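The chain that follows stands alone, in the form predicted on its own, written as structure tokens.
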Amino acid sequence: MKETLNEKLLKNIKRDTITNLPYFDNFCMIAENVLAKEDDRYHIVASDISNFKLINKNYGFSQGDILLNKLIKDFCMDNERCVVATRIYSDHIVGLFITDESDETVVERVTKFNSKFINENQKDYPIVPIHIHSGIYKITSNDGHITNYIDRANMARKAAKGHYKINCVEYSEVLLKEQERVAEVLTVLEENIRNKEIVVLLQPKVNIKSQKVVGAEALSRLKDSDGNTISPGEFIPILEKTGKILDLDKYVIKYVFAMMKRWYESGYKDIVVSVNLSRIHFYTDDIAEEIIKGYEKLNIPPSLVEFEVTESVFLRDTDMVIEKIGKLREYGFKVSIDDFGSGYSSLNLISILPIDIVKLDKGFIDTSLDTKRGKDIMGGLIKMLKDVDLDIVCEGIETKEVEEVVYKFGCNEVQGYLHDKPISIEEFERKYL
């Protein structure tokens, strides 16, 4: 570090061998010393590099270290505003910055810095998308420990993750409340898994022509200690953002596999049950092998299980996803692309994806049926998909009239409140088996 970074305080302290930054304890000591003596305004900035593990994996640890040190050089070494910085772990760095600017200006400055850094370095790592996430905490009064300030900056940093149009977030009380809710949901998940209390529901899939139930989608619900159900619209984004969706999905997969074995041994051999796979699964090296290993023990046909993957999963790291989905399909599982039409579907991808079924999103269907042009587009899309031997399921069907229209267009099966809502396994067995 250069003279502007409190060189006097930094003498004779231990440093990280990779980055030459002070170790965390030394950083805290120096920062506390500075905050106790001066009255200027300070901010804590916490930053990390997205996909850093993939950079190490694809380019080697030495190249990862090079990128990390480039960030540190620009972030703090050559930044006269930086008082002191440290690497907490891996690619996660934290700095104490002195500023005389408004909060908005600080956020804007960090945002521009991140964007500039990405633009300058992405070309050196073409197969791994680089993104910088930063969180900022303004120290308004020195009435707490430095680690508390770091925690708040990290809370803001985590809030920026998953938002590729936002690379910097400032801490606020709203964030604190959101983080408290995240902690509550994660606690409920852990308790539900430990006590085997996750509620697994089934929503029927109906063949339009025969009007018989031919399958079902497995859906999950969490319940808190008071018996209140947490909406999937709330807990799914939280679990995906924290990576805990893996724990939920694995629980549901294991639960459904056991149910399918029981059904098969009882003579119910024609109901296909689908299970959702989050995009995070595909960053797990052995996801396909793990699922197959668990299913092989059941000794029942894999064609009875379908894995649903949302279309957005295929739009990033396409080759990797295709490889892992392909392994599941080669084993004999069915694979569907879910919510097709809800985002920016690429028809080019359809030709190379290892899938059997396309599930058309309710929003896409409702919008398409509003106009003649929309109906023509939807009819043409279904015809094209069927011409390449894909089955079609239309989601969110609520009226007989809509069902008749999609059937006329060539849709095979429907799912929605017209036939049934998601119901308990016991009720599904009683009504449909």
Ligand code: C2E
Contents of the next structure:
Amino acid sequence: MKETLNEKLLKNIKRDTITNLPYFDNFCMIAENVLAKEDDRYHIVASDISNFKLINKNYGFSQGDILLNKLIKDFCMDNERCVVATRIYSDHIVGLFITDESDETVVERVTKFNSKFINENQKDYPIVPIHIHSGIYKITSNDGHITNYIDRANMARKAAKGHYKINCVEYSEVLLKEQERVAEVLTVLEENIRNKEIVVLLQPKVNIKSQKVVGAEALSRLKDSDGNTISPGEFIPILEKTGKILDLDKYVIKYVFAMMKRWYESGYKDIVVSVNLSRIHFYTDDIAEEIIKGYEKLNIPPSLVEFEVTESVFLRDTDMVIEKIGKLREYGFKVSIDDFGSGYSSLNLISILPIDIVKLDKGFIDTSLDTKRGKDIMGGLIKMLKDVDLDIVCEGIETKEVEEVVYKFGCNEVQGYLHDKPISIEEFERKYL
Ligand code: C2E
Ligand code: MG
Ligand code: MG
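Given the form predicted on its own, corresponding form predicted in complex with the ligand:
Below: every chain and molecule of the assembly, starting with the one above.
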């Protein structure tokens, strides 16, 4: 193998036996020495192979090592811009590179490099989709520790992972701000849970014919220490990414169960309350058993509780998800599919999913009502869903006219600002119980 990695720098340096790269400590030492002499001509690239675990699992460790070493050969060994590189762990590699191009060109070159590498190697691992993600940090002045630069490149690498089409991201202040906000939101969540301060609101669901409130959806809000509200649009993606959504949902479930017990004992026995369940539960937890165990103690009918799941829950591990949802339903809870029509809706799903209710998405309803054809499709869809005994709730209804149209199509229940926004439990009790 031709080695352009600076051999002089690596003399007498101990190397990782699998990759022949210097160990992390030695990498840092060498990089710091280089930067101490000249500090404005370098950038760090951090890369990793997604699904590397699956490659090892499906093709064996030796095949995994072959792929990793091919990447290392192209990434640094045969790359004359590379000064020194190391493997942080597993498939995570980091290199110090000479910058002789503009920032955009560097990003473009790494992006192309990643795509080319995948194109050339995917055929050898046909059952595991390979992705490479990279983050770049340009060292503008050597005023920190090399590990800080690596952290920034890694922060950019993680940002690249969140995108479908982008495989390389350059570190920026915006990214840092985003990261800080993520940390802030997670701290607020933790504090809100500890101090039992998560705000749980209820939005009524109304029977169109009787105009009576027949149910409610529980929707949560976080409150920071200044009293500012953080809305689900911001915190749900963060909590889903970090897995913390499990803690939030469990809190909301416990909270709602306690409220239902109170209502039941006070004689309010016919309001069905729904809770949103993130898809993350179905991949990681024994959520069905846990929920049932918590509810059993209450001694109230399970038919008063509904769980809302979005259709994206069924994109992965469909059998396992169906089994868990089946357990919830067997116990007597209702399950609805939320935001139907907003994303990947497949009619095919409806025929295999064990659900009771379909909630039609606001966006879907609004765009459908714009055209004659859209209206026909929505009318047909509602009829079809009713024919297979599914209940339908139309979400985001803001005007009487839209309510009338969906009622004519056969929908009996709506939720939306026309009737009320999400309100506090006290206000809900005062207005509707
Ligand atoms: P969702 O479950 O589809 O809830 C309905 C959302 O639509 C709510 O937004 C509600 O305030 C809003 N909405 C209701 N009626 C109208 C209307 O007439 N017009 C308009 N423009 N909007 C209306 P919210 O409360 O901001 O929640 C957003 C999403 O966040 C929810 O969508 C749900 O998917 C998620 N979410 C909220 N709380 C939780 C939670 O505790 N756990 C989980 N896993 N997800 C939650
Ligand atoms: Mg919902
Ligand atoms: Mg919805």
